[in-house]
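Given as structure tokens, the chain that follows is alone and in the form predicted alone.
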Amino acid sequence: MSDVMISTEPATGNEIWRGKIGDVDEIMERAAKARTGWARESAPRRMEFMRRFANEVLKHAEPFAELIARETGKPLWEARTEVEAVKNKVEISISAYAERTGQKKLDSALQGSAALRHKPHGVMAVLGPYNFPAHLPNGHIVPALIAGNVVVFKPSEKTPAVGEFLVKLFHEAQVPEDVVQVVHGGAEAGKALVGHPLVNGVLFTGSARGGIAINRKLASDPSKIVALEMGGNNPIVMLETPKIEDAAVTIIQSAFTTAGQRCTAARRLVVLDSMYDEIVPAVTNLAKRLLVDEPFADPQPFMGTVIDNEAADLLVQSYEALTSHGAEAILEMTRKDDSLPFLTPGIIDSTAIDERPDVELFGPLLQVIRVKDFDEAIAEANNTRYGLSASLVGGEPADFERFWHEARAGIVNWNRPTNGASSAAPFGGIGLSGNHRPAAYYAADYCAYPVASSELDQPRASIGVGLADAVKTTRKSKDAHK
């Protein structure tokens, strides 16, 4: 088997990067040696390193964005927003560390003091996805480094160039090379990293299948912290509203931003019968106008490619399978060139399918499901093993209050898209979407563990009860020796 990896541009098929599969054992040994020194750096010192990193990101913002656009196929405008998110993550993480893992001390006179502080776990393995190959792994890396951990980062095998560039910027900021390292490879490298005896934690963003495999692998080892950020079969529920155009834009943004390759993308539009004839044509007409083109096209497209031909083939097959099993095509998903993974938005009415497959179709395909009333809409929204994101469009405040309480999701929005979550809030889901360790602002929670202390500056102790009299004990002892 070859030890060489090659990455190509989805929009052109041209080679963009070539490198070797990493040696997990060697990299892990270096990380383990570096962990003590990095943990002993003061928190302000580690934060200063991260601020230097943010400056390096700003300095290299345009070539960074161009690389992301080329390797993922997403439009340049969107790649630029990803770079901005990478930079902004630093100050957000510093604030989160202070708030979520701050120190506390309580004085108690003669009893000394009680303290709460946090320790890093040690060596953290970060496994990143291809849809946001810089922003999402960076959302684990920066909080982990601030907390005093060292990081071994395995980028997706579909976006190794971006992963390597990201780590290079940490090193440009003078973060020691062994403190944050990149290891390239596919599934085997990921398995070796997750199961390595020197790993103290695994921070994963990716598919439910990948996350479940990690969870099973480490189920018998509670010593390792595991944070799983997985996908979703996310609903957007449509109630009555006079704002049809705004609602249509919200649905389009939810379903088709990043060519539908977001874990928070809307996969299902659950719409009341009374609103169907207004909203579905509005969404369809707007979807037809979306520009699909290569990342650097002028004018800039709304959508670029999906990640590769394999993903495009699977999405087309899924579209055809759904329409052959009772779904009605509203807007046909098309692929103009079989050699390149460009897909136009697809919309189908899946109401007539008795048992709709509960899968994450990771691309620009939206299923419409008609319901009679709000009760049925909530039931349909929750008709999934996933639980990441859900949005309500239209309705009254009381409707959203009920939706918030009854929707099974970690992110519940009103008149806002299902995607585009803020890094200044927790990000995570339930069911097959995560393991109750939300990322973003709450990443600080899984990057360090709390340690309680009771402290005195000198030993001071006494035993008040349960001791024999010292004098009597001595006399008995003497009598025994006569």
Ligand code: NAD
Given for the second form:
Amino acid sequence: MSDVMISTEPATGNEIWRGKIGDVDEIMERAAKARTGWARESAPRRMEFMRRFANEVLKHAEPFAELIARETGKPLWEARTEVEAVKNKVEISISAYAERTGQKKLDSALQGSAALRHKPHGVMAVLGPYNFPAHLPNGHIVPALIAGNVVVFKPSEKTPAVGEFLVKLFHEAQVPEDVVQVVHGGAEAGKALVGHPLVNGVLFTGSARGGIAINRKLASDPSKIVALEMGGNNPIVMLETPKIEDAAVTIIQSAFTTAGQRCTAARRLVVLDSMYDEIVPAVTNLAKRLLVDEPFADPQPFMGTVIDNEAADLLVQSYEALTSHGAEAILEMTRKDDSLPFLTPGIIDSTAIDERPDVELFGPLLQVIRVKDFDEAIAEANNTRYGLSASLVGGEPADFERFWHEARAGIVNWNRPTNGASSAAPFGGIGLSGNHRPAAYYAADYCAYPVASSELDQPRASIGVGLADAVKTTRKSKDAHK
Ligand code: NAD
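Please supply the corresponding structure for the form predicted in complex with this ligand (the preceding block corresponds to the form predicted alone).
Once more the chain from above appears, this time first in line as the rest of the complex follows.
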């Protein structure tokens, strides 16, 4: 098997990067040697390194954004927002570390003191996806480094160039090379990392299939901390509102931003019968106007390509399978050029399909499902094994209160898109969307473990009850009073 990896630009098919599949054993040895030194740096010093990294990101912001746009096919404007998120992650993670896993003095019943402190796990393997190839792995890497872990990062095999650039910026910021390393490879390299005896934790963002495989592999090894951020089959429930245009924009942003390649993208629009004839044409007309073009086009497009031809083929096949099983085409998803993965937004009405497949179709395809009332809408929203995000559009405060209580998801919004979550909040889902270790603001929690200590400057101890000598002495002293 060749040990060379090649990455191509989805929008042109041109080669963008070429490199070697990494040697996991060698990289792990180096990581394991670096862990004690980094863990013994003070937390403020590690934070200083991270602030330097943020400066490096700022310094290289434009070439970084251009590389993200080229390697993922997303528009340049969007790649710029990703770079901004990478930089902002540093201050957010510093506050999160202090608030969630810092040090605390505790009341001590004894003389002396008691404290709660946190320790790093050691060597963390970070496995990244392709849709946000910098921001999402960085959301594990920065908190892990602040907490004192060392990191071995395996970028998606579809975006190795961005992964390498990200790690280079840590090194430019003087973070020692063995403290954060990149290893290239596909799922095989990921499996080798997950099962490696020197790995202490696995921080994964990717598909439910990948996450479940990792969970299974580590089922008999409770020593490794595992954080799984996985996909979704996210609903938007549409109730009554007079603001049809704003509702349509919210739905479009939810379904088609990043060409639908967001874990939080809305896949299902659950519409009340009474709203159907107003909202579905409004969404369809707006979707027809979305520009689909290459990342650097002028004017800038709303969306670029999906990640590769294989993904585009799969999406077109899924569209065709759904329509041949009873779904009604509302807006056809088309491929502009069979040799490149540009797709136009697709909208279908899947109400007539009895058993809709509960799978994540990771691209610009929105399924509409008609329901007669709010009860049915909530049941349909929850009709999935996933549970990442859910939005309610329209309705009254009491409707949202009910939706908030009954929607099964880690992100529940009102009149806001299903995507675009804040890094300053925890981010994670339930069901097949995650393993209850949310990332973003709560990433600090899985990057360190708590250690409780009670401390005296010298041994000082006594046994008050139950010593043989003490019994005699007590008896004697009682007799003396007789
Ligand atoms: P993927 O699961 O194919 O791959 C993710 C990473 O894991 C890659 O680096 C891959 O090489 C590695 N990998 C895959 N299988 C593995 C295994 N068995 N053992 C070890 N490593 C393995 O995901 P993808 O296609 O790159 O990304 C898209 C998916 O990611 C979508 O499902 C999307 O919803 C999800 N996602 C989730 C979040 C979130 O925060 N919840 C964010 C972004 C993307």
